[in-house]
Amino acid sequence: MFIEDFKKENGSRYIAAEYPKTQFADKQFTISLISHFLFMYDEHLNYEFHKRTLSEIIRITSKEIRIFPIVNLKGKRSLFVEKLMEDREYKDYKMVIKKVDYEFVKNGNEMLKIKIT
C-alpha cells in the first residue's frame, strides 16, 4: 500500500527528515510510523542515538508510535527495545509489543507501539 500511495502521491505526502532532530512542531503528527530504521541497526547506533531519537518522535507525536520490526539486521530483538521500555525517562508512556501477521525480515513480526498520554 506505501508504495501504491507513493506513486499516486508522487512522493509529496513524504517528507524527509534527519534524526535525532528534526524541524517539525510539537505534536505534529497524530501517528508516527518508523518502519525498517530503529533497532535494525543497533550495532551502528548507539543506545544514546535511539534515546534522542525517541524523545523526538515523542515530541513530534500527539496519540501513538509504532516502531517496526523490532529486531537487528541478525534477526534478533534489539537489546535497546527492553532498555528503552524500562528507562525511568520513559515511564509515563505505555509501551507495548505487539505481535503482527507479517514478517520481512527474519523474526521481525512485533512491533514497539508507544502511547501518548
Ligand SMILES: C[S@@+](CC[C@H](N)C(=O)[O-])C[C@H]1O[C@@H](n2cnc3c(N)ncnc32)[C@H](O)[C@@H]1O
Given for the second form:
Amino acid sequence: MFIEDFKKENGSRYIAAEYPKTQFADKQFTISLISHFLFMYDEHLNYEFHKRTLSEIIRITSKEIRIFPIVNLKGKRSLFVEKLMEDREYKDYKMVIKKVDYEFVKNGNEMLKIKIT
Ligand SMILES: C[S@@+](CC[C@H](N)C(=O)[O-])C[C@H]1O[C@@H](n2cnc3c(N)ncnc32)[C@H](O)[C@@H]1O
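Beyond the form predicted on its own, can we have the form predicted in complex with the ligand?
Zooming out: every chain and molecule, the one shown earlier first.
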C-alpha cells in the first residue's frame, strides 16, 4: 500500500525531515502521528532529544499528537513516557495513554495521545 501511495504525484506528498528540527510552519498539521520512532530508541536518543522533538511537533500541530507505540526495543514501556507526562514544561497539554487494536512490535499496543487545543 505504501509503495502504491508513494508512486502517486512522484512521491511529492512525502517530505523528509530530520528531528528535532523540521521545515514545517507553525500549526501546519491538524494531527501528527509519530510511529515507531520516539520512545522506541530510548537507549540511543536521550531524553533531551525526545523533549526537543516533542516541542517541535507541538509547534507544527494544531490539535492532537499521537505517539505509537510507547515501548522501547526491548518491548518495555519507555521510562521517558512517564517522565514526559510529568514534565512541567508540558503541563498545559493533556496527555493520556490509550490501548489500540494494532500491535506490530511486542507489547506495542498503546499510544500516547497529547491534546494541543
Ligand atoms: C522503525 S522506523 C519507523 C518507520 C515508520 N514510521 C513506521 O512506523 O513504519 C524508524 C524511522 O525513523 C527514522 N529516523 C531516524 N532518525 C530520525 C530523525 N532524527 N528524524 C526523523 N526520522 C528519523 C529512520 O530513518 C526510520 O525510517
